[in-house]
Amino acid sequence: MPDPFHILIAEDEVLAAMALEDFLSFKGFRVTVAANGVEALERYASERVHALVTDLRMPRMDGQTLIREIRERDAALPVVVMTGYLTQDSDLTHERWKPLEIFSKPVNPRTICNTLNRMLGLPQEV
């Protein structure tokens, strides 16, 4: 059987971060999470990740930040955005972020949770 797909989940609550990392653990992904920017830089740089999901707003790094550092070093990992705090003008709804889907929270983890799939490559849940 081949390895999980390796999902980051960057957020800072500590609530929404159990739930999100329990539902994608129990749909058969691997699940890292940190609890900020500058943590979620470095599991990314020691460990494999097939996906970021991020809020935006967190201590020590913010969201956008970090979706800036990690596509310098691959431009085409899928990130998915949940944020309380998105504006129509944000630089992320722009063409050069893609591949990025953006949910206003509260999301729903089978929302990610399928919008990973389809990020991935993977069956769509019914």
Second form
Amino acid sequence: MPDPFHILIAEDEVLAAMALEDFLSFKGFRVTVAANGVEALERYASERVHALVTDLRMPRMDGQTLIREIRERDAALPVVVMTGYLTQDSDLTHERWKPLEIFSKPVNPRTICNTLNRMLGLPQEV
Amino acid sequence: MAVGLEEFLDTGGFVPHGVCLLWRPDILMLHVASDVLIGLSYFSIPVALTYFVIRRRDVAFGWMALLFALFIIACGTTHFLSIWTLWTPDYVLEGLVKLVTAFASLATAAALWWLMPRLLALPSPRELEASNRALALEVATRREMEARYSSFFNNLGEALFIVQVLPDGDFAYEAINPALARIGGLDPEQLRDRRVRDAVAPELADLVIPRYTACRDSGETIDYEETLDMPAGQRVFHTMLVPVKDAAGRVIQILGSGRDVTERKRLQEEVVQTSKLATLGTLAAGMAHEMSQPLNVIRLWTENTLTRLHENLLDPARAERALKLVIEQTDRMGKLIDHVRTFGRRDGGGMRAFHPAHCVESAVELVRHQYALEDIEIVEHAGLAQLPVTGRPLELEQVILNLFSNARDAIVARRASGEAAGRIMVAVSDDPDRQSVVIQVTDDGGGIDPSVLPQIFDPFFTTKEVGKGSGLGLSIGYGIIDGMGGRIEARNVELESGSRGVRFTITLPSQPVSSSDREFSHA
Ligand SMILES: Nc1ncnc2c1ncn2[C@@H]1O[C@H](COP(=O)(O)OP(=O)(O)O)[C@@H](O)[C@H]1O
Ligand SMILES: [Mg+2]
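Let's see the other form, the form predicted together with its partner chain, since the form predicted on its own is already up.
Expanding to the full complex; the earlier chain stays at the top.
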């Protein structure tokens, strides 16, 4: 069995992060959780990460900044955004941030999982 | 004696006067015609005079006119006797008539001189006319003034009334204007001169008599706001009572005016409500985020559980943990919903006793998470705060929330200029003398320009860009605190960390709370 894909979750809501971590681990991913953007960047710098799942509003460093920082390092890293509210003027829907998908909370973990599979070129589950 | 008189009247020895005229018919005719004309004229004058005196009953010295009449009749008679004596030598009779005439003339002349000063004192027709004209002018002026004042009294929308202070100190209505009659459903005629207690409903009398008494006893103008039940519904009046005193300084009358401020009051409440809704609007965005969080947790945990259930990998302990988590999250949402609901509600209820610390806590709870996301920390400094205050808890919470949102705006602005900021400190404590409660909200957002500091409580004063600030927050907050009998002040402070900011201090008087309303509640 090859090494599982490593997913970095940036989410300040501990219970949500825990549940998603549980779900994705159950589905065979290796998962690391960070409570904010700064922590997520540190993790990204120290470990090989295959995809990022991030919240937008977080203390210390928000999701938008985190994505910008990461895109500077890796233009192709799959990013899944989970957000409580997306402001109209957010430019995250723009092509230049791709590969990037946006979901509003409450999110369906199966959808997140399927999206990650698709973005990482893995077979889809039903 | 009788014989003597007859002898005296005997004219046997005389010749008629015509003899002297040699019976010349032309001379006789001349005398007769002239005397007849004179006599008739003389006789007609007293008739005219008497007629005048009778018709003009008010004529001064009417008896004088009658005296004149007598005198003129006598004169007339002498002329007729002159004709008579042309043919009949009744000279004695003629002499006697002349004697009578002489007395009448003398009396008339004497009376005339005697009356002269008083006759002169009588106003001449021209004087009369002038004084009449002056009088007419005065009457016109007064009429005009009365018309002007009565139209003022009758047409002014303000309720006006005049209360008489009776010798026994009680009050009676002297007059009320149509506006008051209309608003109060009162009949001015029925009210006139009736004692207040008899004239209006007992509940109304109980409300107004103490005010009249206060005005009567102090002898000073008083004004106050009162809510009265009127036929047209409950109305709020701003009433003013002005005492009118007699020479001895006793209040004999009270002039009252009442302005119906019901509409203005309603608008004021409307403004408070609007700003509350505006605050709610800014909170709504944060609220959407707040709500999506527990929903998200619920969704994730139920999906997790469901997946494990499908795979037959769900152990009871895990299921229980997930379900408990879900319940907790629904609680969290329920609280948020409650909060929004109560906050948006019109806080029209009465004032009541409550602990301000609860409001502060509640406000902090509402924004803490949202602010944390923006890296703004709310630090609570719990002092000893046990005293209750009186007011509407939700309104106080609104004031505090607005202080928080101002602090947040200041912090965000300070950061935008490259400086570090991000702390809001809030403290509630009882005053050392235990008379009042002090709430302080301090930020490190850089402070307020001293030149605008005096204006920040003015309505619509804002330094924020259009759409960001309404400038109403602090002015409404001021009104709310003022309504609770307290005060709110702002000053710039230097913090220990070296940064600068603003400290808002709210001081609320603590009323001793009677045991009956010791039921505290908080929003
Ligand atoms: N904590 C604060 N720090 C700096 N300035 C403040 C603070 N609180 C209030 N102000 C000033 O007072 C003004 C009036 O405040 P407010 O009445 O709440 O209206 P608004 O917030 O809509 O502008 C603000 O525009 C701002 O200039
Ligand atoms: Mg404000």
